[in-house]
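Next up: just one chain, as structure tokens, the form predicted on its own.
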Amino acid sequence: MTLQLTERDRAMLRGDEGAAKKMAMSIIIRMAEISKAEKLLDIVGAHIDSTVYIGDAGLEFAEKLASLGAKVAVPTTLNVSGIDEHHWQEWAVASEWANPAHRQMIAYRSMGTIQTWTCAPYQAPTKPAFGDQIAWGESNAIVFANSVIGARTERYPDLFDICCAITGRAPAMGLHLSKNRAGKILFRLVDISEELQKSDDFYPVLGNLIGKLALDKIPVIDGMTIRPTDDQFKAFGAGAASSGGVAMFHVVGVTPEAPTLEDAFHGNEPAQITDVTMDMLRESRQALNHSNSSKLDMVAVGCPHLSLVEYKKLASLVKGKSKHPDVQFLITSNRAMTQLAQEAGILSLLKDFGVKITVDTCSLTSPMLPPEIKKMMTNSAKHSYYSPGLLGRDVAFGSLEDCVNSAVAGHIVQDERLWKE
């Protein structure tokens, strides 16, 4: 199969539009050939996961592009950095890490990108629309864009995402194509109460379960009796993209490409049908708890980044309460949501409670936690799934209200009422 290139593609490959586009286009063409794409397509936006500093190679790549004068061709948002640019000294971040991480920020900033520094670009005003072809990195952003918005992106790896942004082109492959967006596995919710479905902690638990069972196949969820909020969808998608390789899901009657079960499967029969029961959900919830004691050193929320709605909910939960002095409470979010929270008068209330806020990064991607933090609690399936391996910490899982109550009590508190038999 021969890859079809336009005259503009060939011009970029020759270097007619500069060395940076030549380098980026050469990588895109090689990736397109490997994926057996027949052609390239135009994209209208990009989200760059390569901003996360993980070592010299990623930094060298970014600075090489910057030195060649690279500029993005489409509106391009940025994922989290390895540091909170202005407050990293307040945490256990070594300068040997902070300095190259900051250099990587500078390199991507120089390319004309939008300074979002967030894993949740769908919270930004520049989020894509239904049907838009985009090139997004960051697993939870990819699954949200494909599933909830109905935009179209493959699961873009680091370094490749910025090449697409610079050229405005991407291989016509995978989830960019309608034929690849059909559901494969059907998950039927069985006797799951509407009260539980309304609860925020239902979605990370369900996502963790679906990810493990679906792996990289597109799951279809049937039997949901309410429409989840964007933050609930965020928590579900992040969980499914962490425990599995889910890049897209359908919820029948809710998500835009699944008004009916038949639409979700493009008229095909599901390859597998699984009934999701309360026993399965309880097992999934238990799997997110890696702590075997009630001891608690830190509560961490905002993975993916805390939205303004979540800021407001957290403020309502801490109002009139005092945090236990032995427990730290960490919020990770981005500069835009945090500024909106500041303008809404929320931050002063949170800081009175004793919350610490770090922006533009995440405790999973920055070595910011001091060694005395050993026992953590979170409301995030993603944070819980990755923390033992990435951070070497024991983590307990609970709702946002559980997290606040635990911070007040000084030990892990979990409300079991909705989860009991």
The other form holds:
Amino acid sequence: MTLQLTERDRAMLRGDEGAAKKMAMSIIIRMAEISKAEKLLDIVGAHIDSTVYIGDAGLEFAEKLASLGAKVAVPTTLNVSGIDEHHWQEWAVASEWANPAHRQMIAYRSMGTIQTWTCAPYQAPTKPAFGDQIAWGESNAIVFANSVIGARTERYPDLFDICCAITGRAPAMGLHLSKNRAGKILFRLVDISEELQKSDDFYPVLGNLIGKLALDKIPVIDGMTIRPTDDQFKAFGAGAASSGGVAMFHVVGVTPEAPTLEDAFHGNEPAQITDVTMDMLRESRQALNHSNSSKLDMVAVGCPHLSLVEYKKLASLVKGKSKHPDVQFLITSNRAMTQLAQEAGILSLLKDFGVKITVDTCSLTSPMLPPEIKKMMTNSAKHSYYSPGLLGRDVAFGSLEDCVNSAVAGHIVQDERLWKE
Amino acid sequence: MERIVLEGKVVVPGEAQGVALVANEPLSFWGGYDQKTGEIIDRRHVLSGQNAKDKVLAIPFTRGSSTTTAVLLDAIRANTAPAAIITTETDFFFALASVVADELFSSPLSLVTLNENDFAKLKSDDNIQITAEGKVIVSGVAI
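Provide the structure of the form predicted in complex with its partner chain, given the form predicted on its own shown above.
Below, the chain from earlier opens the complete complex, with every other chain and molecule after it.
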């Protein structure tokens, strides 16, 4: 079956709607052919991961599209960039990095996009609805959109997301199509206490484990006895999308396309069944801890970006406490959530404790950390996963409460009660 | 020295040759590939510390980050990319980097897939030649 194009697709490819759409459509069609898609479909929104600054090639791509007059055809949010636009000088970011990273921000800004600068676009009021066809980049956002919202996006990489946004079209393939959204392998939670299921540190640990075992297959989790919060799903999905290539999951009785086990598998049998035991979870938690001492230079929370709910939780945890002077406390979030936290009157409380807030970017996508920061602690499986390769730094893992207690104590403190044998 | 010819499928065509660097586990290029040098920097990956520049990199597929494509594109521009990449299924992230490299710099990266049986025959340090039709010609001391 060859790729069927509409008259409008062909017009865009010819350049009838301008040079930017021509370039974007040419890339989409070549990729649709490589992927054996039969046609393209309309999308109603996009999220652009191409904003992450890597180097000259990505910048050249963005500026080329911008110079050709590219404008997005659908409401389009932006992922993190390479710098906190207005505060990068407060950190160890070199201007040789900041200048091209800023040019890349300007290029994507010029295309009529929504200035969200966040890896958590599902926190914004512009988030998609159930069943919406969208083209999203950013692995944690993709898995959240597909699994928790029930919107439909393929696992799109940088550079492709913007082509879809400019044309309003995407290949009809992968997770856009109902038949490809069925669960493939089953994970059964065995004797996992409700108390642990309610705790925030359960989700990154479980996500790290499921990602490693499921790789690129759609996992179905059965046996969850509570409904996780959006932030818990965020932590789970980010972990699973980092240690594996998970772009969608189902939780039986919880996520929208899995009211029953049968629904989750579209009536098919699981290709594999794995019982998730406490021993496996303990091993996964241990793998997220690759610090070999209790020394601590910085706590980093907000990977993916801190939500308003998490801002409030953090404020209640730090109330009346002071941070140890030798430990820095970094929050990474977006402008919108930080503004809401400001309006809720909790930023001053956090600043009294001694936090520093970075928006638009994070410590994984901006070279912002000074060299004296060697030992870090995080509540994020994603941060823990990428930190050794991207930052060359060891990270300890704990709950948000562990992170606060460690920042107060001046060394790593982890509450083992829920994880004990 | 023995020589075997494996029938690969072309994802993005291009003749290439180089020494094989093979792993059976997927890799994210973001946090996994240093585009300034070609070093594999995912410290949990079996290829950690190896350099893939100008090699024929064979990994089953990519994992994780959406930024893999941008990292590979930057590596292609900086001449630190592998000479070719072999996967077991068409990898959209690699394919896009190659297509965009063609659009921007007219230098696509050769990409082919092998079925899992043939993929399992590859070993690091084999000499590999890839033809424009997707044949993977392996000659190595260790076969």
